[in-house]
Amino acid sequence: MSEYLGIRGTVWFRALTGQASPMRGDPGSVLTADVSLGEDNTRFLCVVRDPHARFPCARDGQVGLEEAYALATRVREVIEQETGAVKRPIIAIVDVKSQAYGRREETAAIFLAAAAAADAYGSARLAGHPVITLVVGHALSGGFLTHGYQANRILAFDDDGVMIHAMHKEAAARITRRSVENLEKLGRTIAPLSYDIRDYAKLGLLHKLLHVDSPENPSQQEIQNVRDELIAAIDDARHSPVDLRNRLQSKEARETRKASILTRTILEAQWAEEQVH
């Protein structure tokens, strides 16, 4: 699936919005569109490859300085322009290989840019905007934290070309001083180490896995099915708390993340006791 890395975002942005261009003043790597989805005027956002990007890392689909600040701006626009009681949905279409780790980006404080985007998404969610993420390809490292992870609900394709993880397989192997083959073997028994999207779903972080026969060339019926799933996720988010408690309360989380849930419970009890004293 490596030949498709970075193009699925454009494919699905165009499929769901009928557009594939940035807004005026934005970098070519950030696509934004306001289109009808169900009864809502919905804002769609996507980071894509831009061979003409000013910063080299953004040319192959990484979330860099310009991308992060553009995302933050377009999400904040929705928050600031909202006047009605029913908040507009925001949908992040995700196929990003990483946060941009170039020397120039680090010097210019990529961490601030990434934080601005993550904070914008989180602020929109807490303000009542249904924020839905659709992972159509890779969602890796700081790229996903910047664009998509703060959503009320995360949908992903049940497809071998979809990957959600903290880092690339080769980097994880270097950090853990293991071979890629050994890492893959561990992933078959330890879900958080796996690069299989079906194992990621076991962690309870996904709202739903969606089946699409050909994510690079979807049929009209598949596009409509995904639209329907997005509408359903928006409705579900509107009738649920705006925080992310669902990621720990889901059936999958209660099974796979028992230690994490127990640790949080103990820490919360200790914190409450400290406040009393």
Partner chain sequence: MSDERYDANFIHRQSFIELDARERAKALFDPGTSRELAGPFDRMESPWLPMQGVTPQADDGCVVMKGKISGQAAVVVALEGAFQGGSMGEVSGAKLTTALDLACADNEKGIPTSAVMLLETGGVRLQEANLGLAAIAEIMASILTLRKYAPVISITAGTVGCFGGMSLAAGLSSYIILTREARLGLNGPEVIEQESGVDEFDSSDRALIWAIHGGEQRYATGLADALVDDDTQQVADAVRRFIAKGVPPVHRSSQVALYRNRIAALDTSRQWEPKELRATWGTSSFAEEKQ
Given for the second form:
Amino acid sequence: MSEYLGIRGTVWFRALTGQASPMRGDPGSVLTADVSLGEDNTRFLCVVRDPHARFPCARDGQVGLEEAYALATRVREVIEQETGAVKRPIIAIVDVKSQAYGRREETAAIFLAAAAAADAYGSARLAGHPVITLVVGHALSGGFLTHGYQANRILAFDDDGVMIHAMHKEAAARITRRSVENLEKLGRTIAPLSYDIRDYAKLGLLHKLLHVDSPENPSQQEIQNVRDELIAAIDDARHSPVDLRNRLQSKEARETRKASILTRTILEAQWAEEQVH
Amino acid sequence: MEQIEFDYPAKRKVSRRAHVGVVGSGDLEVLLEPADAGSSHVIIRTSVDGFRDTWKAVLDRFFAKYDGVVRIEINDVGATPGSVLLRLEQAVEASEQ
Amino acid sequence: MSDERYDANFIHRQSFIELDARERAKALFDPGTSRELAGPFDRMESPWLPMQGVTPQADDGCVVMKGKISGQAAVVVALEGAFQGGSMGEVSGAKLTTALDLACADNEKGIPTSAVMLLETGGVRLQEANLGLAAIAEIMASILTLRKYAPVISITAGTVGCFGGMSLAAGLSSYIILTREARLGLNGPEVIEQESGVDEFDSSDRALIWAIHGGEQRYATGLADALVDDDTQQVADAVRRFIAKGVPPVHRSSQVALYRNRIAALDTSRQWEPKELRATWGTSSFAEEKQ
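Next up, the form predicted in complex with the partner chain in place of the form predicted on its own?
Shown next: the complete complex, the earlier chain at its head.
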């Protein structure tokens, strides 16, 4: 299930924006476009494979140092250029293999680069910009924390080529001392372990699952449907709080994330209790 | 992981609860709380299966000297009997400060 | 800024690293003012570990304490590195996020409340995989909200270090305090060796690991705000200093142009000697100190 192909990002970026090129000064791996979506001038961002990337460990669809800072720059532009009352939406199209695993990356503090991108996305959301993530392929680990996980709303395709996870299967199996088969078996009963996007949906973190018959080759009608869903998600985000509380309020979250909700309830009660004293 | 439970007769009231230890390799945590019943109840969750007799021997030894009416929960990751006794004694000490 | 570094010649030192998470948290407060919230007897343990045959811990390896530091309200959240490598699970993550959110709510009510995170963690707890990753995303969101009102201070003392997704949480902090025994980075050496090969990173090369991830290097390249000895008093003093400083004018993670230019200036055709970066990235105070 779900080899990383590295083509879906470009396919969907092109489908939704009609373009697929980086902005001046950006690495070839970061695509940015401003296009009209519904009534908005929306900024689309995507990280794609760039075999010629300057950093050798970021040539296969990973989010590396340059990708993270380019994303941060392009998201911050939207916040800083803001003039009118209507906050421009930002859409992150996600198909990332992972963060970049390299010595240069660690030396030059990829943890800070990743934080800078997440800072930009989160700050945009807090400033009232609808930030919508569309997961069209892989959304793994630090790559997803950097690009996509700070969004108000997360949409994903209900497709075997879509995978949201903390770590790819082989590494997770090795570290937890399990076989890949055993890990897959556990995933069928323990939703957070599963690599299947339909199980991920049970965690209550997704706004919606979308269906596209062939995500590598979508029809015009499917592209229009996705566009309409993005417009609806933007509208929904505009009429909701700018924090991430919706991720605990969905029907699925109330079931699967019961422990999170109970922890919050207990802490809130004890915190307040103390203030009385 | 295996769950093991024991009961021991006890009569002395204990006033305070106590928590000691960490569920880290070769260590354990102990939660000791005052109880109302006429006996003490021990619940052990251990990552190492098949040591019920060893646990019984350790707790028999502990309750031979300790007469508090308590509920004890132990979360264990393969601690030695010596470490278990030490943590139990620390919990008792903390509960009687 | 040279006061950010301390001399090591204290006679009565109490090791901070040797303390467990609960003792570490308590040691940062004004004496007698701290109180633990959602402690072990509330039994907010992981629902996911027992079903996988793993012994849970009654506080899920996350200690939340509220009290006063320098007379002002503060919350300290300490991760227990000895339990599951300090990894973030659903409950430990929810504790940290909620603590930050409650501090934020108090600030909004006019009660200045700072937050301190003691990060000894490998990142996501793989037995809770996607809920751990989601929790980290939420922690990051809560740091961003709180740090507008009050400083969010992260401390990594050792010996676990701060890795994986939680290194992004450190990156978002207002201030980072490290010891020489601390390591901070996104990917640990073993992970890099596994993913990119031993030529990229030899995880048995201890000197290389410390040269890159070690607290001294992070401080010398301006990526941490204080380097302290493994001494409880020094750690607590540094916390007090940063609380007194308040919210920084610009957070490090918002200085995009600065860091983007630094990355652009790097020669990527070769591996670097980590110390090379100190000349160009080092804080002015460090450069001055070396003169």
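As the structure is a prediction and not an experimental result, all values here were calculated from the model. Throughout, rigid core stands for the largest set of C-alpha atoms superposing within 1.5 Å between the two forms. Positions refer to the first chain, counted from 1.
Student: Does the C-alpha of E268 move 2 Å or more between these two forms once the rigid core is lined up?
Tutor: Shift of 2 Å or more: yes.
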